[in-house]
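Here's a solo chain for you in structure tokens, the form predicted on its own.
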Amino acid sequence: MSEESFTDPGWLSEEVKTGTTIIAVTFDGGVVLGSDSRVSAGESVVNRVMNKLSPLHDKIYCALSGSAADAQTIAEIVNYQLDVHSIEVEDDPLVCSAATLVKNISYKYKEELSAHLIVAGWDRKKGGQVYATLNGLLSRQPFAIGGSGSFYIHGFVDAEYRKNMTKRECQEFVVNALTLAMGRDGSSGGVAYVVTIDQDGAEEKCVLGNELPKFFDQ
């Protein structure tokens, strides 16, 4: 038989495309994070209800995008390091410290890992904070979005975001943004996970598909 008979099919060497939608926004006194729940590999949906909001500490969470395995690994490493750090200093870690750890790992292994994490939380010094981290980038922002679904909602978040929104307004802002992204992006879908963090701790909520708001195109 010729050597051509043993050539691997083209799809084996193609990059597997993944998709998601993640968002985090600050309010006066805390932050709200949100994500969809669909995990995709190319054209296939491999998990319909994955929670992409991972705790790094009691009042610090991260939103995961990119390769699920890579992002979860980074979150688990940082979670362990923050636990050790909090024991050493006998106090809760700062949100910036958590974001810096994520940034350092992302930069050190930028050639091996494919992950983008948004870190958000509350601490005693600076209150609610949102940090975008990507391949060594560390940028504090009033809100941040990521994943394939974010391309469909840039206009929405730019138009609807306002400074000094209340907790309730931020929660509605996050759910509306996720709903619009899931309606347009084939790689985003399922339910909406929302985490609200303030000085009292973290509150997790799952918004089922039939409970999501309806928009004109739906």
Second form
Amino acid sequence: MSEESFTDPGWLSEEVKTGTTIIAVTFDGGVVLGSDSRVSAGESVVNRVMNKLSPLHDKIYCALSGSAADAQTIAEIVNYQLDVHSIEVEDDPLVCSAATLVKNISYKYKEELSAHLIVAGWDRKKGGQVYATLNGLLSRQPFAIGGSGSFYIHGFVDAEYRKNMTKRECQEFVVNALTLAMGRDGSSGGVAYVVTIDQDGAEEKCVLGNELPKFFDQ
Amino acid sequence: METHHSHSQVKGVSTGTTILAVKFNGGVIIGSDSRASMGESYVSSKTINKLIQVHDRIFCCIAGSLADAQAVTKMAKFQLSFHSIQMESPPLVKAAASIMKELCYSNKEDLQAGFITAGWDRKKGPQIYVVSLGGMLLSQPFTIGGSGSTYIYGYVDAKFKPNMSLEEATQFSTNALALAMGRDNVSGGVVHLVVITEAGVKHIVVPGDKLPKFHDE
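Based on the form predicted on its own presented above, generate the structure block for the form predicted together with the partner chain.
To see the whole picture, the full complex is given below, headed by that same chain.
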């Protein structure tokens, strides 16, 4: 059992992690991404309003989880690489390209990095897509969840996800899932950030704590 | 998600498991999966019954070390029958839960098992009590436990309603257990449910191929 120093607060020596809940879901015509907003260092919450949905391009976003520094760095690098790539091909990049770039970095440096990014967006070729890139794997899925809070909602998303939801239903599904996870996971909390991407662009929204849906509470 | 696994220092056979209990209008349903595992890779039994009857209308389900759980429930069953003879009436559910709690608390260094006690008695009707690893006793309208329970917290939080009918509660329990068994590799097999009401006790078994299917199956 390590000795606790009572003079130094935990966040001076603990690594900063986005113990978190992230989710991305496809609907007919686009995707919805969602995340909580808590960043913890050991037992302290160092940032309670961090937006973990990071833009990689106009219509491609990624959701960050794991070590905050690693995740942000990967997102920045891929943002740059994607800009260069889109100039070269003289067109908007495909979501698959963005996901592949993230996967390449995650896989090559898998020993040093500990971050899991979910990449989601809309492109003209395949519409709305969600890719999971855990530890260097690249997998296209109808929806993906990640982060420490995601374990508590596996059952809920398995039961409630349906193909071909409308945009509204998808947004509600994402907010419900985030609320349930934040209710049970100590490292997730704060507000819910939701980004909806379709062919017209990306729309960001923040759902404050008191606007989140309420579930049965003893 | 390979960095997450239930940190089980339980030696020998353990019920890596999913258990739950739900109160509905007129009774309780207590349910579990049926897999017993040794370590994380060997299934030592596919059809174990984790729902133990400690009295006519009181059942217990166990999570953790099978050996500890069997020892505790055997002791509790004996003490409860003795108590019920002394009182000359069927025991209260709370009495059964308190006996488990005493055993768990006094032996907390040596035991590694948690219990859900559920049943019906004439004084308070249907009740559910949770006795955790260290010996805490808590009464709740529904509860889940075992390694598979982490995956269904979101589902049960969203779907539980107080005063459900028997059909709704049965569907709720079966769905929750099926979802947990689908994600937890140390839960599986068949779903065992026991419905306890004033009228009596009914045992329902849902085999693997009759479990509800969700979107990816």
